[in-house]
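A single chain, nothing else alongside it, follows as structure tokens in the form predicted on its own.
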Amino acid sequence: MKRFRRILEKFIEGILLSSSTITSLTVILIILFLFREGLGLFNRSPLEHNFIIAVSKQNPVQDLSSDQLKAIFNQDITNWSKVGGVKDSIILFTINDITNYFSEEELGASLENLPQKLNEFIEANPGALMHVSEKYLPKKFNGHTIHVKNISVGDFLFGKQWYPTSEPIPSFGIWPMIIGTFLVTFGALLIALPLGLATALFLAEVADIRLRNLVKPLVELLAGIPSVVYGFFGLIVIVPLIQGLFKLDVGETVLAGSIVLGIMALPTIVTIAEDALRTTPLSLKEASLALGATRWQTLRKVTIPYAKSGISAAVILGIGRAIGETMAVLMVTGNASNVPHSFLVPARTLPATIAAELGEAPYGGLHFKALFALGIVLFLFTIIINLTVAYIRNREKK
């Protein structure tokens, strides 16, 4: 019987070890996949694969930045002299413009004469700027390709334009999303922190046992409501209320997202803060009361200082709950990729951008890799929050 029990214990230990190993490996593989795809965005040309920017051999311009190319294709720059070339007008050319210069007979039934015609076009138009696929170029091309500066981490983090599908040069600046994410999270904390701490203090120090046993499960039940339900509530109730109260054109604003996220963060803050407050030793409270302190003085001078590490952990975990929320924020913030200057304008957050665009991004393309790079930024924010919580808890133990 003892031998069977030992075998059973070893078997259970093996199952537990296997489960923990598989879980750890899965997490590690997910992180590796995230970084492999996301980091693939940087130190490469912003042009899509196999596409090039070409000019005539007579044109002295050798390289252009993404911003310069955007300005050229937006007709903000119309002369080569503004980008280091000679004084000549810029003629924009894409493969769709070929029929404006050559007839179908000249191109051939199967476009077999297309490479030759591209040569003729670039030779006849020294001011041309061509955006074409490499496969269309002849072997002896009468022009040269322009080097487009690679995407850098700085441009990605601090760029203010997010146009991942624009032609010919996409824009991958996430600064508006970073600001939007932090502003929505900050607003949520302004709402959830006082309400959550007040509720935790009430449950831990004021409410009797019957009321606590009734209220606390109701608060914790909020954590089980799907985020899309919060989103619908915000869209139907909070958004029209904000629009009418502040006389706005649209009610999908940072404030709407902050209110929804504040409600969603309440269960985390209330539960953890209430548990921390209740861990204060009864002997400390009794000693304070015995020295003549009132109930509120004891709460302010003894209970809260003793539980401050737990309260801080509750606040930080509430931030983590808010910063990673996707669906509810996607529905009520308006998804405008502009730097928000107040709580009454639309904004876009990092998680909402990933959720909204990942399904439409071609696998392996620049847009796909840019969204994974967004995931890396969000992952690093979450890691910082978790490390902060771990530090606070370790300090509390010491």
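Whichever C-alpha set is largest while still superposing within 1.5 Å between the two forms counts as the rigid core. What you see is a predicted model, and the numbers here were worked out from it, not measured in a lab. Numbering follows the first chain given and starts at 1. Compared with the form predicted in complex with its partner chain:
For residue 384, the Cα coordinates differ by under 2 angstroms between these two forms after the core has been superposed.
Superposition of the core reveals a Cα shift of less than 2 Å for residue 25 between these two forms.
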Given for the second form:
Amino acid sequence: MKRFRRILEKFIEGILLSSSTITSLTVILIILFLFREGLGLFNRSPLEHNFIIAVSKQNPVQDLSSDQLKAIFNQDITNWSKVGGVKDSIILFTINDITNYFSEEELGASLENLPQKLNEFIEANPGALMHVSEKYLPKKFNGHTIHVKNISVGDFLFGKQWYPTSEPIPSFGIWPMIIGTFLVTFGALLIALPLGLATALFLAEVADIRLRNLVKPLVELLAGIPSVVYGFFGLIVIVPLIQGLFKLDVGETVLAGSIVLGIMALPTIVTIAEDALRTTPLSLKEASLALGATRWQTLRKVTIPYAKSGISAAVILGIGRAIGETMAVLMVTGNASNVPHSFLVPARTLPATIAAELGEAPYGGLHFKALFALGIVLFLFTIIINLTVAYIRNREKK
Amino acid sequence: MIQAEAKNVNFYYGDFHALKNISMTFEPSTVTALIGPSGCGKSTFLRLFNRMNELIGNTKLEGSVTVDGKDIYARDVQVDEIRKRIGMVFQKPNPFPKSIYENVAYGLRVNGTNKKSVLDEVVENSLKKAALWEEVKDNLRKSAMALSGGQQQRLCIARALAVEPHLLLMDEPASALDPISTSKVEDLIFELKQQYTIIIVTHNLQQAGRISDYTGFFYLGSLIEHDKTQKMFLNPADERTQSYITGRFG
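Could I see the form predicted in complex with its partner chain next, after the form predicted on its own?
All chains and molecules follow, beginning with the one already shown.
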């Protein structure tokens, strides 16, 4: 009997250990996965897999940047002299153009002559710029490939253009999303902080116990409403309101996102700040009152300073709630990937971009990896926020 | 002359009748000890004098409490004005998590005194009166939380003295302290008696005997006996006082 119990205890211990191991491993694996996929975006050509840019052997140009290539394909640049080559006009050539130069008989029924024809083409057109798949290139190619600058972290973070599916060169600049995220979050805090802290003060210091027991669960209930419901509310109520109030063409703006996020961050801020305020020992408040301080003096000079770190934690966790929120923001901010310059224009946030585009991005492609890289940026933001909270709480203990 | 007086006081926490028809007077420059078993109402009675019981909801007071001849529960009285003239020292040392200097200056600051020369003087005088000056004079900017328990309690006394109260209420001020700190606080109370009227709640009968001029014995919400300490301890009029003092219950 005794032995059986010992075995049972060992068994339970084993279950507990493996559960915690599974939990930790899962978290680590998710982070590893995120980083593996996301970092795959960098230090590789922005061209689609197996595609190359090639020019004639006589062409002295060796390198082109993404921007130059884009300009060439948009026909903003039409002469090689603009990109460091000889004075000759650029002849754009993609595989779809092949039939303009060669008949189907010449190419062969199963395109078996294609590589050779490409050779002929590049010889005949020294000003050509080819965007073709590597597999069509002949063994003895009469041209040379152009080295396209790799995608760098700097371009990713500070690039102002996000055209993840543009051909042949996509743009992965997330600066608009970073600014959008910060602007929406900042606006949300501007709304949620005064309101949330005032509510916390009211609940902790002013409201009598019955009112508090009524209001606090109500505020906490706000946290339990699914975010899509907030988004729906924002879309139906707040967006038209903003549109009408500011006479805008579209109501889906940074402001709409800020209002919805502000409401969503309220429960976090109220709950944590109120808890912090209530940790101020009664004896300290009594000491202050006994010295003739009024209730407000006591609040200002004793209660709030004592709860300072808890209140800061509330603020930062409120930011965290706002920065990572996806669905509601996606629904009300309009999702334009421009750098927003005011609260009354559409914007796009990091999480909303991931949610909106991941379904359309081909698995393993550059776009897919770019979205994961977005995830890394978001992850880093939230981890900074959490570390800050931990730091503040730690300091409080000391 | 009477410094403070309670007249026919009845006090209720909700339905609980905590103080039963208590009348008591306190003369200037005397120490009155309130003794009695736990739950007898002595702390509640003490806290009537600076209206601290009001912090708890659902209480009711009958009768009158006067300090310096003024009814402190009168309608036109501002409660914070009352508390400025009445100092209180609590059972557990409760310094603010601020510097030593700011702790003592707190009462003046909330009264709108921010002039440095005035504050400096009051802080020094109060700490001297509380017999703490010599120990902390070089570290006034240090956090009060770094002091020992006994020092903290003397700091709390200094803090209470800084607003120049007429009446000093002490709620078991030495119960959380070690014997050496206790004796320091007791010496201090003896000193302070010259200038202040002190009412002190204590569980420690020897302490009551050592420091007080008068003693009031509370039992089950009633004031059983109130007399000169010497008489109370040597020759109590009531049998229950006798039993309590000789340690038969409590």
